[in-house]
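Next up: a single chain in structure tokens, the form predicted alone.
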Amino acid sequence: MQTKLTAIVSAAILAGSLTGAALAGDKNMVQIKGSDTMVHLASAWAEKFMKNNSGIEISVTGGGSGTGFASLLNGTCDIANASRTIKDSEKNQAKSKGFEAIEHIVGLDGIAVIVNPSNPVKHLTMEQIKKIFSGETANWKTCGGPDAKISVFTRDSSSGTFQFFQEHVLAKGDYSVKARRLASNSAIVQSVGEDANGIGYVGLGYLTEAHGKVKAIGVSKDAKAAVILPSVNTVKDGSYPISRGLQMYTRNQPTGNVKVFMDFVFSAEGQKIVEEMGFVRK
């Protein structure tokens, strides 16, 4: 399955040369953009989706939620995907466009904390991991890891899991300033695999992709609350802190190809790719 979606990734990004040809005339391409979070499975929607309906082109690209979102409203894209919810400024420059983004919760999402699995730390609260991540608690020893220098890798602030983790796990702090930034989850994972001292975040369906390169911790609310490992379970019963919807989002309601793709997003094919993808269906 992953060098099926490697490929038609790759064909998406070669088909960037037709972008807005849906909205341009040509109704037989449906272009969809954003968020990284979401970019497999929307390839995984897209190859099943076209084996059903030849007559159909879907072509899937990532680059972030915040590329999808601009994409959507400079109209070079029919949908955004997206891994946090549109801003208010974002639904303003729509509606000044003459259209209305509409949000379709398509699947929910767990952001996994990872760290390298030569760590023997295997847990930390949401205060802990504010800390860390903002530069505040700088060596493992703090967290009842070794004393050593904590390496923080986090996404690129195109991302939607760079803002949402921004949101809700910094209360709209700032990263520390030693943070590296990458621009997607597979870079992540792979530069906390190298780096024993090491930690990041990543998408709950990157963590299959992941399996023994790094390892998840649990996450507690605060130290007197249970550990919550992230898994689809804890998503979907709401009890794993760092929690959330993904969203894909049209200009107005979807209408032609956008929304026969939609519907079988939404469809039970659709949602089992969700949960083979190591998301949790809507």
The other form holds:
Amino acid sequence: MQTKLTAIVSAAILAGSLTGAALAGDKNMVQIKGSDTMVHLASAWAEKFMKNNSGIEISVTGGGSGTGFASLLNGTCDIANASRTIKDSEKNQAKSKGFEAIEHIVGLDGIAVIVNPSNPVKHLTMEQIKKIFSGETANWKTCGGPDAKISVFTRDSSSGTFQFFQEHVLAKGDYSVKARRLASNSAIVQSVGEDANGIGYVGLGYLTEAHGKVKAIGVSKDAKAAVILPSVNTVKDGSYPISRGLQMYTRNQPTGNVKVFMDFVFSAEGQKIVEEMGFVRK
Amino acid sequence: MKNFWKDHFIKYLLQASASTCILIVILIFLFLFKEAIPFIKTPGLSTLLDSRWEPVSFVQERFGILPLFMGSLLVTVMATLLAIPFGIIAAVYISEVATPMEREFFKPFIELLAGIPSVVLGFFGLMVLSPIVKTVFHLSNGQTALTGAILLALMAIPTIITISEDALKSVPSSYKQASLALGASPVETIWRVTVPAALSGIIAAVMLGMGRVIGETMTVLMVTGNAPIPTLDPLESVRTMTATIAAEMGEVANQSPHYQALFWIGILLLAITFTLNFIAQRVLKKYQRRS
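Requested next: the structure of the form predicted together with its partner chain (the form predicted alone having been shown above).
The next block holds the full complex; its first chain is the one shown before.
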């Protein structure tokens, strides 16, 4: 817990000094930016890594996967964290700037659909989840819950989770116009924890951290399929339907300090941290 | 001869620094338009009139500013309506009624309120005010336009108090003395003589407060829930123009229609602020001519 707290605090401090820290290219400094889902993970890596390699400074900031890509393209970071894969348009932009964005899958993540603990609903089918988030289903009664309006919480559009969920759960449809768009995973946990009729989604790592403030919903592919709860095991064996890779992108093949750091990420020690942070190792 | 050059040098220096402001405003305008103009060709300005804001979509990207405009309008109008009575009454109290000692006591607190960073106010709103709004109105969720408006009113009040107070103070004391000598009570003097005489300043104060409110970003981003619903219901969640720019500008791909649409929102915001200032100036002038 102590280390986790330090990681969060250092991430916050780094986020605060965002403007001052935009110094990619500094030889002993590696800038990592992007996915909010991965910011704790990357901070934990950075902390451990800096303990082992005192000469290299790693700075980690969040902002969303899109922010990471934008920053990688603008040259203000060395590694972009992304909880979605790179878009063709972003790939082409990289090419036009004279480099290739290389993808490294560093772990796996499940996206847990969460509701308030007081909600009697225990499981939903993918179809039901889709209808709730697209606004077609507006009352919990339809899904076997109480007669109450559903309040939907999503991430804002800069989030990789937003886009992943839109593509894979909403089948590329639009979110409900009434869906409240929040800036972070923890804001979603906070809001769903306070709203008896709330529903939202967060990365698996945040679920372990939520400590009973919210309840994860079991998900089934369709009405006949088995109901699967999100967990490290069900994501690893592929039975949980809403899961994805966690990516890090570098400018061309990593060299120098970036390579040293990436090697650490893929080492046994680095992958152990993946598990400690509530994600699934590769 | 030396003095002549010195005088001219100083004059030009002053002129240059004064024109810098104008130059900066013009440059900002040019910059906004430069980034926004390609949008006119594709997908076309009419897309900004769409009824939905759905910039990241696999179906169709939609850039309707209307829901965002309504969100800003709703929050700003409510915040102004909440702030006016508090602001003006407090200003009247501090400038006309309070003893010097009371004034010394209140003024630092008002200045402190003005100095609270908006992100702190937003945090307070999220943790304290939003649960209250939720309980009072029996909602399932307290992230509403009203929550944002209350917090923004808190931000506008110090501006309104400080500038109104200056205006009230600058009313010549001969006005008040004449009113009192004619037998008017102190209360009558305040509301019938002093406040009307300072009205131009008070209107300017309200306009400036409104300017602060409409441009405020962080607080509304944190507490209004950010659902782009076109609504005038204070208990619905809204998304303001400023919050949209703040939340989306960071991730957007350069030169994409989404990026350009955000610049159009910026232009609209600037236009609104200009109009507000323009109206304020007109009101001031009209009033000054009459008195």
